[in-house]
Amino acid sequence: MKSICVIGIGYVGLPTAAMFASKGHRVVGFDVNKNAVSALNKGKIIIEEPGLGELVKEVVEKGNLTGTDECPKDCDVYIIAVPTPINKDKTADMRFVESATRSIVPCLEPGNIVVLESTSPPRTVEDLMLPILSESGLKMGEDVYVAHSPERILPGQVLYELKNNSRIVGGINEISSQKVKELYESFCEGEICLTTSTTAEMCKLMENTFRDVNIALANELAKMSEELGVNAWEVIELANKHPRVNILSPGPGVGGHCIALDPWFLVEKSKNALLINQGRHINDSMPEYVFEKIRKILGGFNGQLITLLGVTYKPNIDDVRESPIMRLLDLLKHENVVVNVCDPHANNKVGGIDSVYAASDRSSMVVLCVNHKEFEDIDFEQLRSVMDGNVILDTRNFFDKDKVESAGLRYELLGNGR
């Protein structure tokens, strides 16, 4: 068994620790966040993720996985999983990653693995990490071996797909890659592909860009719906007939720290990425469209009570990291309207509203954000008892229409001209 350093115990980096944790290594969880490190020494978690906390507290109870919030000297494995943000320029932000490699330096030893997971633009690991570990002295890919191993998982299904996805080993040399897949092999059960460090900095951010870019298709399809008459989930429910079609669904726009990010790393990185610069302003449009849809349905803002149902980039979950529910509500609030939120995942993060009927009482329009499954069961009647207006906004095609407007409510569909 190794001990594993894991810098960064967030949405990627605590779950990680955690699976090899549970197959016996011994595990420290390194952050600068000082609430996740004292709630981790505790058994605890400060993010919502299924089936994570229980395996944090029975990892912690045995004592293999602890935290601190200095590198820890004397570890086989450093394991970076730390946050790579975008600038305000749409750049990468690699603060994080840099500060993480700097940290490793005086604690390395030959033999030593460092492992990048940090989703990251390509070439990070060659022209950013390696000429600050090798200021340790040490040759890379003969005294320590270098790799990067992004993850691959969803949300609200982590531990799940830690263990059973496939993964890419990307290695500054054959040795390293060998290296590292040895490591993951103790939890990783899915398989485990290798290649250089820059293509599978390549690969993560390819697979994101392929959903990014074909959700800006979908949102671009909604635009022109609303244009031409037509019903844009209709023409999607009748064009994935044929087999070889699979167009995605519209929405209020993309969000999440992955599929919202790292389009741009390759937008940054290449002259050609115009298709892929083009999807994301498409997609980071779609706040803005809704937030005009809302003014166009309610004649103009007067002071009006709205309420937003779901803040989160996502269903099901408590992250809103990159939301653009988040932007929506921004732009609500700059014009002279009262905004409502009830996000049953979220409202300690944005002071919301835990009842549905609370959050709408005397709103003038209920618009569907995100489709959490506490927002099946609504009772429109009810609904329309505590409303001042009519207007139900769904911007999820996830309420039925005819329950909506047999309560006496107007349904309005995003996406939809007819």
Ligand code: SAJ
Second form
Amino acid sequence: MKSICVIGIGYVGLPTAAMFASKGHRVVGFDVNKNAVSALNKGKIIIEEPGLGELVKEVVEKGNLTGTDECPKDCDVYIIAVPTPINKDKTADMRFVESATRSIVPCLEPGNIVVLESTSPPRTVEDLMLPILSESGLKMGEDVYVAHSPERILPGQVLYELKNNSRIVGGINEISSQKVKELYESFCEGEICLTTSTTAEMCKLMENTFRDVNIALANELAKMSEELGVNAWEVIELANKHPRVNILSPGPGVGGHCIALDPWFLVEKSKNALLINQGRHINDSMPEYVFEKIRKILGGFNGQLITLLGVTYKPNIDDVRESPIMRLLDLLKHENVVVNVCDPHANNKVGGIDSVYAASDRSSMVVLCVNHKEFEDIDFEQLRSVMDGNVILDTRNFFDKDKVESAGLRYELLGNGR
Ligand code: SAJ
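If the one shown is the form predicted on its own, what is the structure of the form predicted in complex with the ligand?
What follows is the whole complex; the chain from before opens it.
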């Protein structure tokens, strides 16, 4: 069993730390966020993720997982799982990876393993981390084994995916790859594929870019459909019957800390990333597009009350990072309207009103922004009775049109030009 330090105990680091701890390793979660550390030491979590609270409680109570705000010296393995945000100019902000790498240097000893999990621009291990780690005087790849092993977990099903997804390990040499593979085998039951660190970085970015570009295609279809008098959702359903076609779903934009950011790392590094760049712009245009649609349906803004259902970046999670709905909210707030938000999951207190009906009281229009499970059983008769207006705008093809209309409400669907 190893002694492992996970640097960054957020959405990726904490579940990873807990999984290693559950397999008997001694794990220390190191984070500069004192709230996260103190919650961890009490066996609590400050994010919403099914099953994670129970697992963390169990491994903390057993004494296998502890939190600290100083880099521990006596570990065999250092795993970096810090955020890689983007700067205003859409370049990667690598400060956290850099400072995490620096914090390891005085702790390093021969035989140690260093793994970068954070999604990073191609060549980060080679060009940013190795020069810093070498300041320890140790030989990278000989004394210390270094690799990039990107996380692939889908928020909402993190524990399942950590265990079952296939994993890429890109070492700076073969022995590094092999050592890191053996490490992750303690909990990962999926196939572990070995490659170089830069290939692993590129793989991770291309996975999220693949999804982003495909969502952009769906969003472009939604816009074209409104222009040309067809229903994009019907097109998707029918086109997807083709055995080699799988068009994704349009929506009010792409959020989260991964898909909405990672493609920019390729745009930054390569002048050939043209489609990727365009896809990002299309997805980023969706909040404005929905905003203009609301304006058109209402015939302009003149003090109406608008209700947004959901602000998180996707359903049934608490995360509002890069949420396109936050952007939509900002746009609406700059107009002469009042906005009520109902989100039973959001972690940022923006979703202040818990009841859909209270949030829709005297509302001119209710906009379904996030398809949280709580919105599945809305009583449209009751909704109609509290609203002043009668428009429901569905940006996710989530509501049943017939149910909405039979309550006397007008149903508008993003992407439907019929
Ligand atoms: N979205 C659409 N239409 C779709 C699918 C998604 O508009 O058809 C939007 C969602 O509403 C959301 C955004 O895209 O705003 C991203 O959601 P997501 O569920 O596609 O992905 P994430 O960001 O939660 O997680 C992704 C995953 N990557 C891929 O599926 C390729 C996950 O496996 C990664 O580990 C994660 O990014 C990450 O951490 O990089």
